[in-house]
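Just the one chain here, the form predicted alone, laid out as structure tokens.
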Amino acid sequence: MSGPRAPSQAEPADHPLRAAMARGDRLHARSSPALHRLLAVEDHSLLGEAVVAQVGGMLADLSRQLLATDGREVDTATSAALAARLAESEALRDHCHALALEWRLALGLEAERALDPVLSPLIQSLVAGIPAETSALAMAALGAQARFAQAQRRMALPLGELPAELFHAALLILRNALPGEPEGREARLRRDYEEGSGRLALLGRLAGETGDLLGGAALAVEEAGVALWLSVLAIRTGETRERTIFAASDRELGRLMLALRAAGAAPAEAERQALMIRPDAQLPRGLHDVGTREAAQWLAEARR
């Protein structure tokens, strides 16, 4: 159901929330090529040393996994060259960037709010609840989140955790970078890959299949936990999960507030969630003028 609506205030293109969303989108558009450049140089000041190191570590780990399928020791120079080729893929780079930001957000909320980055109150209740299928799915998602936390602490990313399109893109990069490599390598990688068992697929199923059980708690990061909260927001708004993570990392949080509103959060609750993510943020004005339909429409228009 759409919330309160004031067309004369909410519709103009220069509405504070639309302007904030546009500024955040422009900033992200500049950050991706900047990240590519910073991965190849020593100065990481623009995006932050920790984020650049995390992304570089994940790409290097993917490279090692792509090369280590036949039991032979991976040549350091070859692995570094392949990692550089992987970094040229904007889609792979953005995915790793989003995961790094998700992990930093989880660590920040752990430090500031004592929110466990693996076991959230909502996941815990789903694991202990009924029906049994939901409990099993929640347990599988919990295990996947625990593995994600371990991997992020090592600056690693298991190849099997890539979404299918990115897994395929990584194999194409491997094929083009090392055309003389044995054909069996790619076949073995494809044989061992199962997208449905990955963390993002499990969280997506949990967010999509348990909507009635999750209720409003799914839109409260302190209840759902960062990982499930991001997946719920992405599914309920039609945004990609990467875009949702970038929205939660934007200084002004305009897109995040619109996403929360479009997902069904009341204006005051959307603002509360935004401030929980970034307590020092100066939030854009005007959310109380925007109904859920307007918020969803603005997000859709920005994706075109």
Contents of the next structure:
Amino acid sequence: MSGPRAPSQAEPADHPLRAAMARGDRLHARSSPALHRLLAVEDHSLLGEAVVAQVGGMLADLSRQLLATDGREVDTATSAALAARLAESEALRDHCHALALEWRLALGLEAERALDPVLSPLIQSLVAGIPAETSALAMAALGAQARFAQAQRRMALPLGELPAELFHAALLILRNALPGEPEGREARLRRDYEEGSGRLALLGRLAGETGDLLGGAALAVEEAGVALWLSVLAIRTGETRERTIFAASDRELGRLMLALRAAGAAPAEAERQALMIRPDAQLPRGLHDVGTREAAQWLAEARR
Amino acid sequence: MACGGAPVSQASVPYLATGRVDREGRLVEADEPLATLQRENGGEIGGTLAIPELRNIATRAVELGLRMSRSFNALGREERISGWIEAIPDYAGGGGCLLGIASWRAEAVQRGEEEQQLARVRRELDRALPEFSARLDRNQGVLTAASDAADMAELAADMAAGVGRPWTDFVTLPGAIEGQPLHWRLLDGAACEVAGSARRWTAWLDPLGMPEPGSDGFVLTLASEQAAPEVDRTAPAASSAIPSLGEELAPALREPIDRVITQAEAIRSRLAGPVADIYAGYAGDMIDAGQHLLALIEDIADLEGVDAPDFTVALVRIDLGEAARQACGILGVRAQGRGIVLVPPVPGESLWARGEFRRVLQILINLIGNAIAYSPEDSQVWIRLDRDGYRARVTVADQGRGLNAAEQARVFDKFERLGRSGDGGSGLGLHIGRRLARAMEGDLTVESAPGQGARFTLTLSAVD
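Show the form predicted together with its partner chain, please, the one above being the form predicted alone.
Whole complex next, starting from this chain.
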């Protein structure tokens, strides 16, 4: 019942791609608590990583926004304490970590391939194209992406850009951190929240549309741009977008190649995409024996 | 948006359709195509929101009190739907939420790989709701057959009477060669004709057993795209007030249990796609439990039959050697599984007696099955023939722990389990066996000493 291709001579469990994927996953599992520790120390010079600073910046920005909703002055100590509590949430950490990695990926492709982090060829053609609804959607996504780029450059993250579950988690952290706060503020924050106007929702919707309109181009990062490409890949493989970003930031790119394969890319195209993301990567071999369904199955098994 | 960034007007997307979910999770209002999708998922307007992913999103939005905007996938009757939905909690205090469909793509599931997938789903359905199904041994010989279609009853009856013969003997495979059945892969999906049915049938063979598919036999299902002929439902109802398990309930119970077993087999053998080992294990438990139930029903139905005053057997000249060899063939796989070697009479060795072949086979299968179940692993079970004047005897001897005198006295009693439980036995097999043997003017007896194994002997009248 395997895919249309003959299975490789190796045992499926020992396939080099699966092993690479497992190694990547283990590394990520270890990196998240480490990141937590890194965020807990105030001096980031030892780590020196732009990513860590970026994540810290986003969490601090979220904390400021949570506290500043009444337009009052935010006292630095309270804000820093709240940021530290936000950093304790694995989900929030992972989300910010993923966004920071996404942004680095976009900057890397801009440097090496002259790919605009905001306006990609595909978005451009969608904005200019028909039908009008898709064009309007692409325009809205383009605006959201431009604001994201701006915010990332300032190491910021608008609160309303958080997915609903994380927005909720942030509000709970606020509630527990400042028990005396009036309830009305949280209720107002909830009421004003609009997941559908966030960048991730707009990209997600656009990713769905491009499935019909543009087929293969959406799986080519140099066409779709990093942001839309990640959303397309996540939707087509059923993975979270965060996980897709971690896969694209992994050294061996095993998971990314399997995801591309599962999303329908031909083996050679998946390898080309992986090399586009990381030109010096030592790609694990054996993708040519893996069918799309098998790749999807392996991803699903690794998710458990 | 709450903070940061310019507000986007995307929230006011013109929705393709809207719906309203109340506090209890019921879809109380819905435009098309949402309403149709709800019905195609088995729900109704005013009933629980039945589209799984939409239900999750709606529940979440209400729980969090947040407007959510998510992609969703759903299955309609003939289409796969993917789209985007916004769920807006009812802040006015109603407790439910509004659903707005922002995009909706319906894809007829029929292109390339998807067409194959659809074909597979259809095939699964055929398997799940077969009008005819049978279990085969690894040589494609019939073990059991069941059908709920009137025009297939004849085939089911023929197969039941011809247990052990290849299934291809009972149907017409246009263009097939007479004799041994072909490799199962060549027969899987074959068109066939059935005596008594005007419909065209397709045969599906699902191999059982690992690692060699088919090493534990097969599930044969026959499916037809044509509807079953109308059955005359004006037949007079049975007159007896209390339904008899044997005549009325057993056929009705057999069919759903057969389906459970067939389905569980499909899961265990991963026919519907890969499943984790633990679920394959659960499916195995379902099969065991189903088979136990089935055996119990058969036994109770048999018991009613043999206890009935008008029970008769058709006594003809039969070969006990052939019956013993067939019984060993049917149970060979089970014996192998426990490392037990069955030693039947050598081919060509015959002993002629007066009896009904089907009943003798039933008794021998029961005796050998018990011997396999209660013998130590890596032991042997012998089936011996001998004749003593007018008596023809077939003896099943095992190397189990044997029975003491008190146990020997009780072993033929109804529902006697000799203290065993949880092994799938009903405690009826030997009781029925003895009744059958006596109905055939013979007897079923036991000789044993503790530690020496047990010897069950079926005695019938010998004929030349």
